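Coming up is one lone chain in structure tokens, specifically the form predicted alone.
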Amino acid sequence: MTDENSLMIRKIALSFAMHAEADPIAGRLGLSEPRILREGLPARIRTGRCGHIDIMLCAQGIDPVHGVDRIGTESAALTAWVLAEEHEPDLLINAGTCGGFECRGGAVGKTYLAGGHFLYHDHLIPIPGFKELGEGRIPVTPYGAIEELLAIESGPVSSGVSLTTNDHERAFFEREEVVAKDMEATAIASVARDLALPFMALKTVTDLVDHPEPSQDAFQRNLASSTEQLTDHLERLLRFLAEGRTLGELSR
């Protein structure tokens, strides 16, 4: 039997909630103008090559209705799953901004990559069993490898479908340790997870969670600035990857 560790990466997929994530790193990489992932939705896909590797970079699309990126978990796993199955990669990656804690050393630009566990925040059920299932806790598989490249650091990611912060979450993400806060990893890992797809996640700190400015206005000022930070470790990663290397290199 062979060991998937010893297996050369030969096709990477990148999942984004938004264009304005995504398209940085699809320039810098020369692929080819977005195109429809499936009918009916509105995802939208980029392809290339870097090196030795296949690249799929999609992001999630734009709302048909509302005229804006459908952002949230919903619309991050539908379109992870068919991007998953139709282009069948060996590492699926979502990179994206996120909410940052200062208390915990976040910053704005600062990149983490998910390591621990993937949570969700705002999923309730307080029902024994359920309660488990709608928290989420996906373990992370450890890519030491890849946070001394970047020289970055990890921690647990948590995703849920609001921008803003209650107090239930704030007491949540001490409890976990939290220190990336996003609306799309968890729901990209529980597909992968389902799949025995080998996943990372990628993210970068756009507003603090725990600053007395509103998340909106933090988001909206440091969007562009935080994406190149991101797309700068982004591209790095990749052609770091485009080398060949295997999934076992990078848990090391």
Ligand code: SAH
Second form
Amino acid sequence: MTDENSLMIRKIALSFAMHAEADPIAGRLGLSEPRILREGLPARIRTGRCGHIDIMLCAQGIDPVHGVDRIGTESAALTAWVLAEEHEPDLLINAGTCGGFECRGGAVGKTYLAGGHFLYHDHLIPIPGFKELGEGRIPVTPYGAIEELLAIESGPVSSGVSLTTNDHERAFFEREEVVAKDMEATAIASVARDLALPFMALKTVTDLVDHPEPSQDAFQRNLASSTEQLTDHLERLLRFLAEGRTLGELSR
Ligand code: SAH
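Got the form predicted alone; any chance of the form predicted together with this ligand too?
Full assembly next; the chain just shown is listed first.
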């Protein structure tokens, strides 16, 4: 039997929600121009190499009706499934921005590696079994070597379909000690679990959920600078993986 932890990582898929989050790292790595991932999906893929590693970078694309990035869980899951099925990466990384929590040490520009569990804060189904399905609670594979390399913290990431936050969600974030609120990670984690695909999520804070300023205002002001932070971490991570690493080496 082959132990997947002893296999060298050779193909990495990167999934982003927005072009503004994806384009800087694509530029630094000199990836190809964007191409259609699959007919019928707005998602776009850019490919190239980093050292000996094949990189497939995917953004969820521009919604043809509304002309904005097709963010959110539905598109994230669909795009991740097609990306994984078509390109068979050894590792899938979801990178993007998130809402952070000042009460747990969060700050604009701070980057987290997903840890603990991937959660959904707004999939409320009060029926036994379905309640648990709704909350996601997908175990995160710990990647201690990455935390150490990037000198970043890890903690639970929770996904939902809104940028705004309500009181129920605030209570949920406290209970679960969530450090990053986004709109994609848990949906992608669920696809990765179904496909038995190694997965990690890297999230940089653009706005603070427990701050009086509306998330959308902070998000728009900080998107470019936080993405710069995210890009620095990603580049460091990819260049480290390109030296030739096994999954086992990362998950200590
Ligand atoms: N395109 C819009 C807003 C993007 S929504 C604009 O330009 O104003 C936010 C995107 O960033 C999502 O893909 C989500 O994953 C992430 N994000 C950042 N802060 C967030 C927060 N507070 N809550 C949920 N998602 C957040």
